[in-house]
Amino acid sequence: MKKSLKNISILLVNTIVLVTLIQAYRISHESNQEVVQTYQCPMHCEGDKTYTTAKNCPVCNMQLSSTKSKSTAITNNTISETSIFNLTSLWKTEEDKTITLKELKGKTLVVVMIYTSCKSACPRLIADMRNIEAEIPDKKIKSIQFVFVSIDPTTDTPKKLKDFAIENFMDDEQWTFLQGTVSSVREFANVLSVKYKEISPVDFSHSNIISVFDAQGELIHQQEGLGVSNKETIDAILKVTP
């Protein structure tokens, strides 16, 4: 009889710890997972492409339509000390959306700090951004966000922010241009050690450099001047981009 209890109280025990293992991972496996929103054109004009914000088709303009929500792996939900997304200010983009940069997470980042009324400098960044674009395979470029920080948030509002986009061809999904205040876009190009200082109320000298960010927002990469080779930028690029 004593040794019948004994073996039921030992299967219990060994029942208990499975269940609390099982839970656990459950838990664990579950925290990993992101679910992800994404819209395409009831016509589908363009395949299968989809985008992650519910706008009109840019073929034939009709509002995308929600597909199946998908739940996507997330390796590392951590960020670091030095990732960009600890910065906390809030930006408005093209689309007059409010958000912080924690939001771009989960892509490669290439950014570059801008103003658009620019007439020398800003036009070969923003020609080497899109010579950039150009050179990803199609397969990795919804995995990267190409991101334009004005430095005249005074004067680059998101209706200008969006104007630009649309008049330069960068209206697509892979393209996002940021309006901050005066103290977050200081803050920002601290982070990207980007020097700039208004020399007029509608002119700025700033230094030419293109920052790349890695999913989780550590800088991995910087090409600095004008009229470099974007080669070794493309290739940090394609390295951490899956």
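Numbering follows the first chain given and starts at 1. Source: prediction; values computed, not measured. Only the largest set of C-alpha atoms that superpose within 1.5 Å between the two forms is called the rigid core. First, how it differs from the form predicted in complex with the partner chain.
- Fitting the two forms on the rigid core leaves the C-alpha of V59 displaced by at least 2 angstroms between these two forms.
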Second form
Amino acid sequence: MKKSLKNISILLVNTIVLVTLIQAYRISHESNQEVVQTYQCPMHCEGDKTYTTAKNCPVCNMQLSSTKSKSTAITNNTISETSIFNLTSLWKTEEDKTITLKELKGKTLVVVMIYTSCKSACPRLIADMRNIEAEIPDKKIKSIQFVFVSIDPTTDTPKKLKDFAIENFMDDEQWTFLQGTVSSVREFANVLSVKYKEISPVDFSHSNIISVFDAQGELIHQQEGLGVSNKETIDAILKVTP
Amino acid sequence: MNKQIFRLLLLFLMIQPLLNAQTKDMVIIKGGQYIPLYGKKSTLVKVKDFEMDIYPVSNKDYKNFVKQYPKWQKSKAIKLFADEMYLTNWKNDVQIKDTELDNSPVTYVSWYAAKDYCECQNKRLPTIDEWEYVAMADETTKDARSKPTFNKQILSWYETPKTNENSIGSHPKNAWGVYDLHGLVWEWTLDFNAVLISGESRKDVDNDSNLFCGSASLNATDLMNYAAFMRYAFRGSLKANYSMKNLGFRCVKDIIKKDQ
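Please give the corresponding structure for the form predicted in complex with the partner chain, as opposed to the form predicted alone shown earlier.
Starting with the chain above, the whole complex follows.
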């Protein structure tokens, strides 16, 4: 009887310690979020410079506005509301690594949605991507990531994507292939305004769009259709890539 | 002995609401096959069993949601996920305008918001096929598409303005027990961006084969079904960040079989 009482008291102490720890963690977490709260000139006089107090802009003297705490998942306040890095879904690369899109931040992104078993437009889209890549000076390639997002996440496993990359001589650092989920691919397609429909388990109908994002994940250019000139797309890429 | 049976019965009665709690305000839709308006000619589309909300999401439901998930409040929703019309009929972050009703369907919500709402309830948005499958039903028949009166009824609603200001559940339910698929608001579907019709109306006659890979195989199967044609055209014109007056949503849920 005494023993069980002792056990209970140990359990009780343990519970109290645990609750306190959780509380402490939550408090520290909340205060972390407060730090994120920043203010910025609505006219962006000093670019993306932010302040921690709501004073006036030293350049135009306008009252600084809150940059909003945004989604709680965002701790880095340098991305804007329209950046694709606001998407929090998880992706698998052809190297079987799990990433969020935000991990691609810092490079210009050239993005296209394809599926590897496609026989009609995809080879041409891939050729377009390769042609664009070939036009980029070597010293800039390091700052650009060419991303293929599969619209057939059930078939296009990391292994399948890796095989596809090797087969098409696109296995270097600058090429990335992503597998998502049915839901995250729909969401991503919506961000790119890409439409697609499964016609049969192996065939998809989809829009042919190559999208360019700057290093902050802002959409800056879209090339629509097949067999169109890549010139504008290349210009857009060069313009935003240092 | 009798006492024991009585106790068991009592226990059962106590547990039952708990079992049902999960599927409150949802009905089971028995899957099947149907020929949708768009698809390969005479190709039957399979729809699996699923559960569907019997009502569209109301303003009141959405108020509770934004209280729990402040990132979807009017002033906090980010531009990528909602355009400037988002919750424009709300007074502030937590209240609708005085002219709006708690029991009206929530509108001015983007696809991202609708999708997240459903996922936060452990549900999801219905696919176009699931939605259309249930929406074929009138009050008595599960596929009423061949009845001329059914089509006419839907079309007459499409002509009626401001139906979004009405209350949910005021029309009779359909044969599945689902309310307001027609007659109140249009609804978001998970794969609305699977409708491949190009935006320019004159081009719709001819598929733009350069813009869409494989689109030539997609044709309307039932040109008489003008109401459905309007729905597909509407979906084809949407973008996921659009928030519109007459566009709401409801959620569905997959049925997970216990033996799997």
